[in-house]
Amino acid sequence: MSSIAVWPLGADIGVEVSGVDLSQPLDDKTFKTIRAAWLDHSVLSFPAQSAMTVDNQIAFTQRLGVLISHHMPQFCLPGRPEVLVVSNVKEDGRPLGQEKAGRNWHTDYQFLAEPASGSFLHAIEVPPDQGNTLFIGMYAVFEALPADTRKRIAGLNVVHSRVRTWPILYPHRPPLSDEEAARTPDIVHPLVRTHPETGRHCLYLGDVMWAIEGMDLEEGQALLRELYEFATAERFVLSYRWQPGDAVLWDNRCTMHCATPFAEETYRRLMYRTTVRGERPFYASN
């Protein structure tokens, strides 16, 4: 078994993970000490791992469960469509990967009736300042609402739509054709969620809710908006600072993240990404 160390990154989430070579096969209690940080802290650092190639980032992503392939496979490796690439680098005049990604407070896949329960980003090349990405407990921000407002949300059911919200989040983006569209039907997810293995209730937001099931829209996404500025106020933010070679594993079921911008035009980035496909997300009342 590898020597493991932890370190927190921020108060309410995450920690810096020392000891570990990902590029090699971990033996089973390594991971398991792995998973357990990873369900005990959200999100999991792994400085330093430039050796780790693109097999061995999915066989370590496989052993938490099943890769989703990225809708849009445009913007994955060739061949490869569980693996996104986020980038601005252009080769021949055409995009590597996926540029301006998820400059939102979002969790993946949340468009889909199984979303993504883990992520796992491994910066390749990154800018040497900005281009931060930010991390949100969602527990901590559940735990901190008045009981009144808990008591509220509960039980209370929102429609996301991928379709609807796409022109608002991606102006800069092509619209999207009616393939696309039709892979991503409007799905509805708990407000409030009930993590599968921890059991602790989270906020469970994103950037593509659009109302809530039952409520009046205006009120409903009011209601969303007073949620989505409680939650991503500075006192819950964990601000990630990339190196080469990082690697990244979150946890969406209870986490939100956004990417900050960088200069664009004088710095490059390219990073790969593999993701979990999760459970359905539900509420249960203790």
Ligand code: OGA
Contents of the next structure:
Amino acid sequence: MSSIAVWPLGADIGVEVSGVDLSQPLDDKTFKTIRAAWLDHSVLSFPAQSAMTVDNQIAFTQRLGVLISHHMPQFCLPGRPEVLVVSNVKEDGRPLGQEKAGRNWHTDYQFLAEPASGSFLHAIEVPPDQGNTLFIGMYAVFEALPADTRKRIAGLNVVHSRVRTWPILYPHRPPLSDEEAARTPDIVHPLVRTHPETGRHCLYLGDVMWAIEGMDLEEGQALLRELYEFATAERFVLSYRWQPGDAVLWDNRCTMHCATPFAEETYRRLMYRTTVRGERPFYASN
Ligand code: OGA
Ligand code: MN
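Now show me the form predicted together with N-oxalylglycine (OGA), since the one above was the form predicted alone.
Let's see the whole complex now, leading with the same chain.
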């Protein structure tokens, strides 16, 4: 018998899961409970999982689906392209992972035809009281939109362009090489997404949105900006304060998240992320 229990972290999304040791294999019943909680609450935190190894982390996330290997292997654990390192730490002058990752509201791998369903982030080292990760539940955002807006935007499609947004999002990074750019061509996803498992509708925004298909560029960008601003209002935001050892699993299909700055010169922050390949996003009216 498992003693798994959940406690709410925020109003719309987020629960803390206790009574689980992710360094041990999980029985099917416990895994099923976790999976159901993930679908119900979108963001799950598992405190005090310092004993979880990289292999344990991979094994756990693989039960949710196929893992995505990161397209920038220089930011992954050596020989483990499925483990992305998010860190400001440098060893012998070489960054261990991606610095200043995710500082804009986004969902992981939205620029792929099949973006991530789950992301699972394990905090190895974190600053004492900075470097929170913020989450927004996009079901609640969609439901809070005025009815006429919901009606107007349902069925619209968004062009997501990693290539065109890269220099705007990452002015501090070198430009994408032609080869990198060719690996992530523009992709179209619905603006209102039906969650493939819960059937609920959410607003499906992210940081690589570029245009609305079939709409004048500026008009489309203005609408996307307006929706992005609406969605990122304080009242929708859950701020997660990390403790070393914490692991957080989120559902990219119905949330956005965002990293926050911290005193990079003073503190080390080292996180390992595994990411699960999701379904092709779709919109179904009901
Ligand atoms: C990520 C990410 C946020 C953070 O790992 O996908 O966006 O706070 N991380 O590190
Ligand atoms: Mn991210």
